[in-house]
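As a starting point, one isolated chain is supplied in structure tokens, in the form predicted on its own.
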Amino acid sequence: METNKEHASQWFKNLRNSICKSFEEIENIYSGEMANSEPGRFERRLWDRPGGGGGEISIMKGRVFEKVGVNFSEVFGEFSPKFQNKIHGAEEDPTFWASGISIVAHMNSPLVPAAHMNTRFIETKEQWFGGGIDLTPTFPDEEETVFFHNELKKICNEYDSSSYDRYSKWCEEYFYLPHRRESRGVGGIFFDQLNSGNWERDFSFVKKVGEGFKNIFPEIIKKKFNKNWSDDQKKQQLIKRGRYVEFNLIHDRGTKFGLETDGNTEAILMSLPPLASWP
């Protein structure tokens, strides 16, 4: 019989093989002025984690994402005394176990939003899942804002009709740049330590996250991926990118939590853009 492992793990897996396929075919019907290029393709690598476990790692530079990554981890092993005390349930037995799928989509055009979706399921004393959709916009359209939103509060209606404010409040608390005073993007969902008590219930919420990006996002770029933008436009959304790279560099959990348990260095910061820039 499967554990509840075994089927996270397969369903995030899953979950990347078709995002990867979605992703491909907006590349095949893109028509904007870099049509004359070939249209990207995903180039992935197994990587193994020394303590237990690892990944693969999905990248793709093409005409409409300058660089996405679609990437899936199964790790396992025991925390450093350093960090154990910081993770729910590993303060006294430091084993743990974890997989989970992480996207990160920096498009080449400036109209169009970055993205970053992740869900995951943690297992150490206590088990849980984790997770969030949120979109940064160089140039914010309302109209495509509230269809994000609206379209999120949906998902989360399915589970709880309480958890879009609680979610979208907690996405918009995280991810925040105090040293900046402003927020990343336009928020999103963010959702941590979800254990309800009916694992199926909490997994079907975390299935229809997934699902829901792989929908929503292509919807949005398909509205300007076409669209010619300017060099000042361009600029612009390297500055924006910088703002990205701060963010993940000195606040995201993510990040930090990656790093410290010995993952891959290279899938840990496939969130940073290609290029970016400071005024």
The other form holds:
Protein chains: 2
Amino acid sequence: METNKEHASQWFKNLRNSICKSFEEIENIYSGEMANSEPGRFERRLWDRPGGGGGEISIMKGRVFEKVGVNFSEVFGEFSPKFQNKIHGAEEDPTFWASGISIVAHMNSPLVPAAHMNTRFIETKEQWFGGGIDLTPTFPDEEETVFFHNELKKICNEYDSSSYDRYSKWCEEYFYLPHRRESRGVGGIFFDQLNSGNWERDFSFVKKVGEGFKNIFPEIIKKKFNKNWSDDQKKQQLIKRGRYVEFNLIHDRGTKFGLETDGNTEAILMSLPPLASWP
Amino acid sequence: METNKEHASQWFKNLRNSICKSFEEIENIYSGEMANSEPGRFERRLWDRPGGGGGEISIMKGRVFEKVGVNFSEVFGEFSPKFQNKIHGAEEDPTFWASGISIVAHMNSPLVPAAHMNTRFIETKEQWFGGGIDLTPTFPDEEETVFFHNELKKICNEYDSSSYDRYSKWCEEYFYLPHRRESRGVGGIFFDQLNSGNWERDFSFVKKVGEGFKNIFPEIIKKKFNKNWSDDQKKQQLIKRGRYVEFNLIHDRGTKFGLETDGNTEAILMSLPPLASWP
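Please give the other form, namely the form predicted in complex with another copy of the chain, since only the form predicted on its own has been shown so far.
Below is the whole assembly, all chains and molecules, this chain first.
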């Protein structure tokens, strides 16, 4: 197992590096109306977790990405007695280890969707992978949505033929705001407690999800990032981001979990948009 | 009791009217850098609660008040089985009646604090008043804070000599963001389950809290509303408002309660700022 943990953690870190590089590349090739400003570059900050481990936040504020955060973390220790009962496999032993990568991108252009990707490997008395990718356009676009879901379906089909249906349904149910009676975005895939008994196979799927995000999202960005937008479209985007804030602070399990277990506030709330509106 | 409920509800409605009038008056006398735009005026929207009763939202977007919401509500019915155990006096009988007024003001000027006031009367098998006033400046100002607390102390002292200490401490503990290790603002007063056995005396206190807000907040506004501010001060205000959003969506009991009991989303989230930032 020691080697599995090392492999997973190393993969998440390498993926972080290659995604940051690919996003900086997008900043470079941009030629839209904000092209007079400098291309954005990631800044990194390390943080320590008092109970064990820590992470590294990479943040870029650029001309395509208004704010994008890429978090890598590897944490370990013991869950508090209050929490251990809520965690798979920790009921009798609070010891845990977890590593993952988490990305949230809020774009300058209201025509380009916000995106979120996360993959993680967790070990208690059990061990499993979890993660997902989802897209939040302000102005949903049929062609874009179909392309996005088809690409995810291809990735899932390589794992097994039923996973896309299950994971896209899971995503739809998870990213829902009951008080607004609306979805956060146009869905994607979401999975948790993935352990088929074949670690290499599951790991390979998780790697493909990460690689997939690195390929799919830039394709989506590049289709629209150079187009002009109106003030009214920007206003609509800020309202949509308000809903994003509502979801993350009221419902998101990762956010709740992090805040209630004394996680790194800056890393946890990196997902919040640079600007949001409740007019 | 029928008469008590009518008196309380009528008071909240009248207070709503006089506070709206007083805020429109502030819009009229403003002469700062945004004086070229028209003075704001309240707009009203009625809403029905499916389970019984309803309310009226008054919203103004003006040149002094960037967004101020004044909610009046009178609701009744039965708590869901899930909730009745959490409510004082509803453990055995889920029947309830509640009326109140709730105000949140977000100001254009970052030099003028945001303010919140709420008073309510609730009846289950028990009956009680609750409420409070608190202030959230972006740039705390000793003189302003001292004035604010002194005025609240005067109101509390008319009720009894220990209430200010208790209610201001309650406020400080309530409006606290543990994950940020900071207070939402500079405090104020907060009280709940107020029932001394003398309804008239308690009601009189609640009326003075409402009247007090109507007098104190405009005085605070007028001291600074005509002063110019810098872009950087505005940016700081938007970040402070981000914290306000975090408090309301993660911690505020009224918001949680409303959202989880199928309340009117527009009325509940009226408290959220017109624009907020997580840079």
